[in-house]
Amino acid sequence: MTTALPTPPAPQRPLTGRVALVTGSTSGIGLAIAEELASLGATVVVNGSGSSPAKIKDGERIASSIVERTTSKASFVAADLKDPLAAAKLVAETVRRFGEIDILVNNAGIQHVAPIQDFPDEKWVEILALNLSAAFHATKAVIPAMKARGWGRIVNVASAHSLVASPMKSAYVSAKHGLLGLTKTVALEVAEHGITVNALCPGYVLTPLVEKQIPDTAKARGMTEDEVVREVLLKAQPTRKFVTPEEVAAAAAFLCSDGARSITGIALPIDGGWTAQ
């Protein structure tokens, strides 16, 4: 006769018990960067800027499908964080819905491509609202808890133009040069409270914001759409490849887990070899 033996406990995902908010997380590298961190345990709160019954459904929807996949809880929270009061209410709303936030990931971000004297200046003001101003009103809310818990991770999706400029871009590249530089005040201001904040900074990722912006660089440039994406986008990066929204995913985890814990205030390049020129 023989005695079954017990099955073994499966191991514990390394992010188990830690609660991820991802803003602007429907779509592109915010979606990716959440399935990641839900795949590796973490409770995830998904964002999105709509607040109509069909924006809230499709956020909904996005978030059981995560659950589904990871068998992590996810949770849809509607923000327009170009408001400025809306990123510490989306972060109140997280902490009500699950206790805590141990990992933020400023994702959220749009964009508009025109020479600087055509740039609508309405333009200017939402891009630095959302690109830069809501990233520093989330980290401002978040620090104070993960201080007194003495651990947290703080990761902002910048850019390769967080590092080098581009034409017809002003908005945007001074919006992540200022993102690159909170990240690196803030994580001199938090390195003694166990407390990381990094940016990573993707090369030309095919994310709906990026598809958007091909049309109006044709426009601008005086080129085709094919000429765009192989003369302007995919020139910039050596590799002739886009970044897929899964490596960046992979950065942000890899900058979410204890064997980080040593690295803070970086800009961590993810572009094909564009900023080694």
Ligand code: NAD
Second form
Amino acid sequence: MTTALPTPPAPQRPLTGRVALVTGSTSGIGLAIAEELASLGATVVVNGSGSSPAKIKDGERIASSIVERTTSKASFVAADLKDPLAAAKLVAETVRRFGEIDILVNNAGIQHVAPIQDFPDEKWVEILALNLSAAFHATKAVIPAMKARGWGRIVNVASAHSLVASPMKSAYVSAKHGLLGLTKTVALEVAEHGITVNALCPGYVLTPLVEKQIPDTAKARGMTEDEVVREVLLKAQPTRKFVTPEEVAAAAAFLCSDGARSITGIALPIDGGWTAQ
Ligand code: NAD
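Now show me the form predicted together with this ligand; what you just gave was the form predicted on its own.
Okay, now the whole complex, with that chain kicking things off.
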């Protein structure tokens, strides 16, 4: 006679019970990070800037597809993080929906390529607002509750341009260097509270952000688009390959793990050797 053995419970995923807010996660690197954290069991809030009905529908479709693929909870919240008040509202809405934020990924970012003398003043203001100030406002808003719980992970999607410069990117390089300064400062302030704050520094990743700058760089440098990819973008990366969004997401997931609890205040290059030169 055979006795049926009870089915063992499904193993708990490492981020089960954690709530993650990933800014700028309707596309590219942010989307890959949201999917990776959800696949590890986290509940994720997906964010993008558009508040038109079409953009909201698109964001909700992205969140639903994360739920289908990962079985974790996911929800979309629109917020234009260039607005200095928007990050705190996004944090408050995430807490209203899911009760807390354990993981904050400051990822939303934009780029503009032009020589300094032609650099539009409004692009300077927008890039600083989104790529740097939004991370400050969101971090400020999540820290008190993380401190109270004694656990938190803040991952700032910085850039190889936090470590080195390239011409034609005055606002972006300034904002990304600033984001690394913010990362280190907050890491020191919260180190005794179980909270880590780190910066990922990707090289070139082929996302809409990079695709859009290829024609501008071609125009600014008098090159063809193929020459820009070969002679400007991939020339910087000794691997001669684009970094993938999934590779950046894997690093983000590691920094969110318990095993990474002693890693804080770092700039982690994911750049095919670019900044080793
Ligand atoms: P992307 O254009 O694919 O995605 C940008 C995301 O930000 C989108 O979800 C978009 O909706 C969102 N966004 C744009 N404006 C916003 C706003 N005002 N408010 C809220 N969200 C807004 O870009 P990506 O390449 O995935 O870039 C993501 C991050 O990675 C950026 O911070 C970028 O600087 C950084 N990064 C990218 C590369 C690269 O080569 N692609 C390299 C290093 C760092």
